[in-house]
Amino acid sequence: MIGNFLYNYDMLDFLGKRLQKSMAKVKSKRVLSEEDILRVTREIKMALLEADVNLIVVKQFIKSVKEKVIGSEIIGKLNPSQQMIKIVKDELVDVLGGKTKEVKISGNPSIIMMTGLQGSGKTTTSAKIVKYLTKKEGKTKPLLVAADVYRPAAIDQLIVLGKQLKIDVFSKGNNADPRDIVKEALKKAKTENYDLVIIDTAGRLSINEELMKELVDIKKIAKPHEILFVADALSGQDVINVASTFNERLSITGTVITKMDSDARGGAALSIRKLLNIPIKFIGTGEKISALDLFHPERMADRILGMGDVLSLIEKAEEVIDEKKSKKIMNRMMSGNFNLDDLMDQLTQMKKMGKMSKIIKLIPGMNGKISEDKLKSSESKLILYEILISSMTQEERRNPRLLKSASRKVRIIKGSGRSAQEYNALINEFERMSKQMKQMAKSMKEGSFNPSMLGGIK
């Protein structure tokens, strides 16, 4: 079984529903005409604006497109529809930036500069790629810098996060010059060997002059290896005038896209991508600080278009799985001793890996085969499972035969202040999987598996 990750991309979500119900209309199609060709370009580009996609680049899209698919010679063609949809996918991963892009990890220490404006998301971000880079790139002594004195609670709410994570902190309080501090921060650094720095400089709550002087002062001071400007997905089309006015300055290396989790449409802070070609590098999708990926177009675009992410799906369960637990739970399974408290490791692992409507959708040809109702109605049984197996003791978890008594019975359900038809639903369903598992395992034994008893295992 696989079971707080995925990708949240609920902004994603609403661009994605408008383009794959323009993609049906081409599935359905044997043949396609030059005003099928019109019409579905017509509703793709709908989508795009209605997701907030900059004109320009929605322009570009549609013609780009429509070129291609006239140039393949495809109208009139029999089964054309997966030719086209591979352009669209094409076009869109042109779009979100080809190749994955992933931060410099150069010099000693490796710097990275934060920017952005007020409210993105940059303080908390910063903390997020230490936490990323520490796991991912084998980095074992960062240090978060806090330049940015303006902001209340700036300094506070990093040296919070750097507990948090049990990384140095370096500040020098609200009165400091920022220049200072992070001259400072080098030196230290330097001294004392730190191996990645994370300089987390000041927003406003609009571009001006005195900001830009401050940020440039503190690019030639700290020579970063990273300059990464931090959009949040709620943004409108100004965040793309915004960019372009730091990256004028800066020369920005790439862009963090936080609060993809949210309802927001996100098309602007995508735009960026394609208008100042500058590379996304990483999203944010929550807010914890593991809640961060580093950015890959062609999954996004197959996740977009409804293809599923399998890659990203076996990356995050590996990531949160116990490798050694569920061998041990699969050879108890295939030993006929899977117990109550094995389920409930299973419940665990599950939960970690997030909701079923978010796994599901990264599973190619899953994605809307099965209702939101039974995926919610799903998940309120497992939410229901944890509950009764909590409320039962250790032995009982491990003996599930102890549970035939009447008073163990009671017990369980008034601690859980579940109903008598919730705990036998758990019981049976239970004592089903036992069974067809130890059917399973005697079959395997013998030689004769067929592997349509799996489909009985829910």
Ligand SMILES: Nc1nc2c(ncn2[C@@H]2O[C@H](COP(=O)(O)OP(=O)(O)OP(=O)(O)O)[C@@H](O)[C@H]2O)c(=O)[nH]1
Given for the second form:
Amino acid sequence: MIGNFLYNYDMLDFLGKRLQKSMAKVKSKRVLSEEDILRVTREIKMALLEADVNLIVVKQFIKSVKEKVIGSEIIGKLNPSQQMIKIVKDELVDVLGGKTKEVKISGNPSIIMMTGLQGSGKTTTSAKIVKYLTKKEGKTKPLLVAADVYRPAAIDQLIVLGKQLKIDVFSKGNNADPRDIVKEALKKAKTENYDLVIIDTAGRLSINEELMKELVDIKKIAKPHEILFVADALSGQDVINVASTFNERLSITGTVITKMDSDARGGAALSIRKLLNIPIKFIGTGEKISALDLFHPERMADRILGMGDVLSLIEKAEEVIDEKKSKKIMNRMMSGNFNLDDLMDQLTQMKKMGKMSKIIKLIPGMNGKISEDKLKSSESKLILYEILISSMTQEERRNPRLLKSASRKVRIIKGSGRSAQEYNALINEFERMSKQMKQMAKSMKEGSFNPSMLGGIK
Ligand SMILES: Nc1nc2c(ncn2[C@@H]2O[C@H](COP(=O)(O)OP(=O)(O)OP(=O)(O)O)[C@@H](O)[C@H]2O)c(=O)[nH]1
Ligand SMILES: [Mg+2]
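Structure of the form predicted in complex with this ligand, given the form predicted alone:
Below is the whole assembly, all chains and molecules, this chain first.
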């Protein structure tokens, strides 16, 4: 499942919270004075700097927002907030790179070379990209090339990832020259019809001429369609110099920002985009192989400004929701046969969507509207129901009437380690839902259906 951790953009919370606060102040004003604009831009400036966005990027950002505000003549006009927010958003989209830039997969095989500092996530991202391109672009025969011969465990790490993905890994051990490894790997790829080659190169602590030359040679040999620079969200401002040197020597075609799931401020890695004019192609959002998302500047800007991200939410739902299962459940609901197995299926599908607190942020206008406490209590209710249902037998799940038996109740409570009160809460909720569904089915048949009848878990 691609984008399993779609909602894990914790890194953005830092910048987002601050920018949203400034924007909320704009929203509450009926008229914006020049002074208001100065104050808001000052606040935006502080927010960006605190998020570790590079000073040059921040200055350009503020300058451009001010110019647009003056150009739009919103000062003194009524209800200026929408326009002001749009100006800030457009500027943010521009910093993040404008239109979404897909990864190039034109060649046969398509060749991607991974570069970056030590520990930034090159090897993990190599595997993630294989998974992404096999699912989204129909690549069927990928080859991972182990061109890091310096770190002792590097080859094994790639072999383990290859096994997990059930794909081939090309390596020649630790004593071969990376140039020869790449040469042979490409020969193999061509003769054996591989359609994707990803070259995982060695990391370096800082820029090192010998290793840099090695990368330049690998580039000459492989002629990759993409040379990706992997930057870690935790990096400080020096990552910009590193990226700049890599770019001068290798002409980087894109960056991948990893560890978006951390609470790093991330501004430095994001600044590479604007300063070097290199698109961000992917973001890494966790340690699992599925935790990679294509980067969408506009959606990201919406999210930073708390404007929701419906497109990602829909994509996410399409990915995780098993359509056949949903149809089956729907049919059972309509026939009044909804049981605890169906409820369990629904809970599992909901869980796949991610944490409620993260989903809520994707719905425009919902961000911050439901208290964290309320979300947490709903979330723990779902977990509780899952635990209780797991302690029931298949028979009990399919035939909820059996649950009226006292001995079964005692057994389930004991097995799940939950209290009688919690057990009763589930049974009551389930009965309430079943009743509601029966009513709904009835009124649909009679043609008097009203969507507000859909209650769901309260
Ligand atoms: N949380 C999180 N961890 C990540 C992400 N990407 C990579 N990591 C972790 O970061 C660590 C380093 O990742 P590697 O892929 O080994 O990094 P590398 O650039 O290949 O490192 P070297 O080969 O030593 O240069 C590993 O523990 C990964 O699991 C991410 O998006 N989120
Ligand atoms: Mg590595």
